[in-house]
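Form predicted on its own, single chain, as structure tokens, below.
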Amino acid sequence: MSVMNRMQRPWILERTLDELKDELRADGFREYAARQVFQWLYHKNNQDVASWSNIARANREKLAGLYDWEARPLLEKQDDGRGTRKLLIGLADGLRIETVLIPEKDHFTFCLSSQAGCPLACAFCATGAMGFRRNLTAGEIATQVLTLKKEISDYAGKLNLVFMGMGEPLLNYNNLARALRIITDADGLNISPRHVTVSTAGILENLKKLEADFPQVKIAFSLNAPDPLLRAELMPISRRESLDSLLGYFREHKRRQRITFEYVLLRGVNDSPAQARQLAKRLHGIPAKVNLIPYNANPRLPFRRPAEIDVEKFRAVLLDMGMTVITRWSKGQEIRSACGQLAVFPGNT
């Protein structure tokens, strides 16, 4: 099927189950047809309508003409030799996004993008340096999950989905929410919302919406500095979204799980023991876990990773002050798939 013909038809991966039920009913299909379609698309990860064995041939032919059925193409794949894989996916308009498969001890993690590029321009992030192209649609988010699942097609165990790839998810809330409905629907990807984490730099109004609409989804807040002035230098969004207001919301709003605070350690910038003490005081009263992320190098940016001894000193201060702390030495640095490294610049693959 030509690209032009596909683009003239609605993309099936943009449809929620309820929307598909209404459309197929209007086209004369039985009530259960939409659920059958979802099970083939998502449970079996099969987008080839002609091969669907429990749907009559005439109905398959009719379905094939109603929608664009294809997942977006995998253009390139890189493997770090230890199981972490970075995938480059092509979108219908020629843009490209990156998504990452990370093997863990007892599960796999999928690191998903929510935007092509990012408008936040955080000083230490390669995605921010590439600029913002556009929001991803719900289907473009879902296609990442389907493509990553094909990489581990024989695996049927636990999956964690983390929206920590390219973009700020909460600046694309409507499409994020549609994608989460497909991801968590029992007839869709059937992934528990307890196994989904949304990372944000702090878009307060949409953060409130996310927690109201998906109370079981976990929140990871990208903090990176205890001082609002330093945070504003590193993360310009902090000039618009008050750090005090965000921390006040986390402190006052009761929830089932702790907030994860992500803290990228930059040598000589935010990694001193005094800043660790200031961080612990800032988070006082918030059920919190701190993820320390030693900076992952990027030749386009001026920052450096702290020495391991300085990372441990920072961590020790937080532990002494009663914090729960994990140091996350990122996987996939060799293929530029680690935290803060995803970026598709013109001419790069």
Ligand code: SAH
Given for the second form:
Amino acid sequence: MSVMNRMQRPWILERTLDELKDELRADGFREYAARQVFQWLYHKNNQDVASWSNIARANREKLAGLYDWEARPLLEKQDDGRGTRKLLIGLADGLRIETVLIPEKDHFTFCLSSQAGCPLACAFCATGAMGFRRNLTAGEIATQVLTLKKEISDYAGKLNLVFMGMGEPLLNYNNLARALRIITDADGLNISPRHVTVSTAGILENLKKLEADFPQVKIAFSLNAPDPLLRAELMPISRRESLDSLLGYFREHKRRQRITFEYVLLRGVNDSPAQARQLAKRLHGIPAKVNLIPYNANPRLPFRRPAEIDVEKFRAVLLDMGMTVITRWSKGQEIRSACGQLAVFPGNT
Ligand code: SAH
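For comparison with the form predicted on its own, please write out the form predicted in complex with this ligand.
Entire complex below, previous chain first.
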């Protein structure tokens, strides 16, 4: 198919069910056609319209002409030997993004990207170091889920989606929201919003929108420092989005689930017992879970992971002060698929 054609036709995965219904109705299709399309795309994970047996040939041909059906290819796959897999997907404009499959005890977690690169430039994160290319479209988010599902095609159990890959999801709110419609739609990927976590460095205005539009989606907040000054040093976004306002919002806005507070442990920077006490005090009054993530190394960055004993001490202080804490020793470090390690540099794959 020529580039011109592709540019003129919308990619089929860019449509929510409601949008597709409106378009297909306007094109003379029956009411149920859009749902059939969705079920082939997302339930059966089949994007080859010519093979859709329960749709009349004339309608298949018409659909084929209305949309761009080209897959976004899986360019590369890396496995850490224990089931964690990092996939590299090629986008229509030549950009590449990473998406990660993580096997857990009783389910799989998909770690999804929301942007190609990231504009936040957090000091400890490899994605920040590669810079920002652009927002991902809803279809580019949905195709990550479809591509990851193909990796485990015989599996029908629980999936957990976390927006903890490349990018800041709340700086791409409109596309994130449209992707969430496709992901949670019963005729779409049919994943409960309770099994979706959006992780954010804290963009308050869009966080409020997300919680209003998707009250069941879980929120994870990347805190990473117990005080605003250190946080602003590590996370430049913190100079624009006040930590106090964010924590105030978390304290006041009542919600069903606890907020997860992610805290990357950096040796000698934010890992002392005094800082653990400070952290517990800051979170006082917020229904919280703390997720400690010992730093995953990046060759281009100056930080180090704390010793295991110091991670334990930090955790013990929090437990002592009544907090719920889990330590996440990230999987897939060998293949650079762990938290904060996703990055595509020109020529590095
Ligand atoms: N921009 C969003 C989504 C990215 S999530 C956010 O900030 O939440 C990535 C998570 O991994 C964040 O909690 C981040 O703090 C953490 N992280 C980033 N770099 C890391 C590193 N090198 N080691 C461990 N965790 C890291």
